[in-house]
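Okay, so here's just one chain, in structure tokens, the form predicted alone.
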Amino acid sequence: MEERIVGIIAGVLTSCSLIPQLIKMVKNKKADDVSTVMLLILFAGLGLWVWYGIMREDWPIIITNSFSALMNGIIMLLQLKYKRNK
């Protein structure tokens, strides 16, 4: 059970790591400093983590990585939006 708690905490912290970038982008209405390649690689990795979680039926992996993928997707959409507004 202790392993599961460590995994949940790690997943929550990793998921929340994108929130400051998202807030900064919304506040400044700029996405110049965000690498599109990094976002695409991260999105692919998160998708694979979700798939892995589904195969293992491991809900903490599925939920935390789905949330991260959602945050990453929002950042990618904002990046497109702000680049078009230039």
Given for the second form:
Protein chains: 2
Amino acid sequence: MEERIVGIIAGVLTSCSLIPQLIKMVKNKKADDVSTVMLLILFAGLGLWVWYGIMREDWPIIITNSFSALMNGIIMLLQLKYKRNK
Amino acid sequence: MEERIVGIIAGVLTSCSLIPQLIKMVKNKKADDVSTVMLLILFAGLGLWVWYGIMREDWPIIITNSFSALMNGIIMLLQLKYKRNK
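For comparison with the form predicted alone, kindly provide the form predicted in complex with a further copy of the same chain.
Everything in the complex follows now, all chains and molecules, and the chain you saw is the first one.
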């Protein structure tokens, strides 16, 4: 298979993996078992992947990691919100 | 900065992000709020990233995604175990 296609599918899967987590959080209005440290480290890592993608002009990496970082950011904000509402 | 260094730091961060989640799970002996669908999709995606890295001979991608897939696998097994113990 063409490498770009594998990269795009891989990126779409890893990016979209945060969507069910987001849905679960919104449904249950809590995310106590989700590690905040994980989210913070992941956010920093995703940001650096975007930078890496820009340097290599690797579009699957740039686009998918940007989307992941966005999802990750929303999850962090929601977790903060649910913790405050307790 | 050299692109390989950015890639390695990015990969180490995204790979290691699952470690605090693992620690939190083991400490609390539960992971009810962690989405199983997320873990499954993430596992498939990480596997494809490894494949993509092999095709591009991109070592930061191969090594870090292999490690992430391993962490992800352990988290899935632990989640299954804690659910059964209920």
